[in-house]
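As structure tokens, one chain now follows by itself in the form predicted alone.
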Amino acid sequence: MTESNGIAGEADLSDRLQQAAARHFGNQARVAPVSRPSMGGSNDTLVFDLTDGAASRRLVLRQETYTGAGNPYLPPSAQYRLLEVARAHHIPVPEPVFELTEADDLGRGFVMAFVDGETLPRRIVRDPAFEEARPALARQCGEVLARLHAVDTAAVDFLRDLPDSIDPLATQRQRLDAFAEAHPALELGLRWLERNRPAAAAPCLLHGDFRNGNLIVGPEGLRAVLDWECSHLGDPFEDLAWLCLRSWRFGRPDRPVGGFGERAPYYAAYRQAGGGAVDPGTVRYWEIYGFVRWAILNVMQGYGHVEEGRSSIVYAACGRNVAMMEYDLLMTLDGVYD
């Protein structure tokens, strides 16, 4: 029996998964669980063995798990359609499999190619197995961001209509009413927004949630980008803004760069693929921007965990992160952190 979301329960969802497999492969096709990374605030993840016939590979299940109010997540319909996208503009991506239908049983959410490497923020930022490659990723991540930046936007239309892509300030003001909680700090974060704001910019594609942690590192460097749910069009300096805030650090404050990288060669990167010039400036605002939306987010985790049911350490936690990323936020506006 499904859980309330339509997403399947520890017991069953081998067989479901077995049985999905089936009618997308054929009777041939046997699945065998390996692991389960991560339960995350949108979608949770299964890394599971395919073998079709002779052939075994190994591939990853998403499913989404947020279904609460005010929803800011994209479907798992159009982050397939994003990865899709991403893959024929060269940007590195797992491979789109298969989305999951109604008859699986599975809930919303889509099979996509597994790509070894290291996610985990604080092994990427410190581990001596990635010393040659920090150097690389700041430099990797601008030319990665100016091709994402370059796609014509009419490949990506569905997103049009997105509160983000519309108005992303009056979207994090509706998105924090909505809770009724007291936020002095990021009430401070929107005002100052709202008279800083600079001259509208042509939207572009965004990741929207481009940082630490989304990546997947080798020894040599990127191999892939993760996590497409928060993509909308915007400003690019957004995506730009929100790998350099000092929550994608994870210990390092000296390297702004997602803990692993400086923004000189971070930004020449991005200008040298076409990404345009970096005004840092703009950058700043949309840092002080991320900082407000980082919290807003955490909050409607918080609020899951107590008034929505959906209760869970991560969650509850989030609720408990937001304090430091009002103080972060406090100390970029009054000039002590960069």
The other form holds:
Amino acid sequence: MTESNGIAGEADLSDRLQQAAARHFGNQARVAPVSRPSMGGSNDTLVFDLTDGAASRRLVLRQETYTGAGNPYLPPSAQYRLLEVARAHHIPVPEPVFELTEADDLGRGFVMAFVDGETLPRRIVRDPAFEEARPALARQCGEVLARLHAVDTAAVDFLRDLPDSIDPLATQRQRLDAFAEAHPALELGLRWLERNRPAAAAPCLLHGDFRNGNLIVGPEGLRAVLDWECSHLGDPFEDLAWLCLRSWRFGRPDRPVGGFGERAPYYAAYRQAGGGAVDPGTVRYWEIYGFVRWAILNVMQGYGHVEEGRSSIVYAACGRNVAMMEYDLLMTLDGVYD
Amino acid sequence: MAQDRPNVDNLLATAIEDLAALSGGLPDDERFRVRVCTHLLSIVRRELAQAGDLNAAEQARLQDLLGHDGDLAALNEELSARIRAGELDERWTALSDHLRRSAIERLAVVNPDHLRPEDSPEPADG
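What about the form predicted in complex with the partner chain, after the form predicted alone?
Now the complete complex, all chains and molecules, led by this one.
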């Protein structure tokens, strides 16, 4: 389901990756492609084995795919920096290995370590193999977010001027306007958000897409946090709330934290790890924001499919999925959904 | 032009049924793609059956809310602009009711399984 990255076919890609590996690790390094697991939102993903004599290591190539004018995602160089920062703060992420250079002729991207485990949300939510992982995961997510939100923002200065870091509400409105389709339910959400703004919080480093689907999980719990391309600075409750959106509960709406956990232990773990007390009203505010933001990201995919040549059956479906987020938004505003 | 049997609804239902049967035997990636295609065709089938009634109902509610006639797209543009300008803050409940109805109607076409049972349409025949 990945779009073509417009660079090379599979064989060509393999050749260039081989040359890149030789450039970064020496001439004896050999590359063997393993799989292409991504469904391609913002980046293409290729898993490959790097062999150097007797030693072998499984790695992942991430290449930028979406380079349109309205592209809301961070460039790969910023994602790479974030992996380094996260790792330095003991946040579990795949180890960044090297950035692609112009000589590699593979577009913009980087190589990181492969982390084994489950990422498919429905399996994480349902599979008996993760019975013990689920409650542990909710606590670990609270701890990881507390550590992330404590990072000195001077280390991520390159996020300071992003529209999302400056004014999230205005940014969502600008995005919605760019896609030229009337969405009165989203306007209602934006108007409510405007009239109910919580007191401004000191801006923190946010992951920006911290949810079930971007977590690598083993039977013991969380192994790595993926997909840092939406990272920005903002209210820590924005991250805390995003994981609780109904959109990521995958058939278990009764378990608000990612479909795998309860709110109380998640909030308690956040606080115990130094993240401060969690005000449920502020979380709710950012959940409303989350539905609006998630809906607009889907409006964007529908627009890209129809208007920008990023044609794909998945993006076509995304355009129509907006009705789901609007329904959840309105039900949450009415207090019917938690 | 009178077409012969089967009608459009039956053609789509038949194609959807066969694609669904086919998808079970495919590798993961292809099964996923066939399922998305089946989903898109199911939207088309429900939209062909329901769009006329649903659009008329939405238009009538919009005319009530905004106090004048107009085509559906123009009324939705106007509603969006007036919500943003804060002109409907005093009519929040009526506005929410309308938008909830509209979301339910769109979901009845796009993904009826996403609706709460109390918001679900009558089960379609056939």
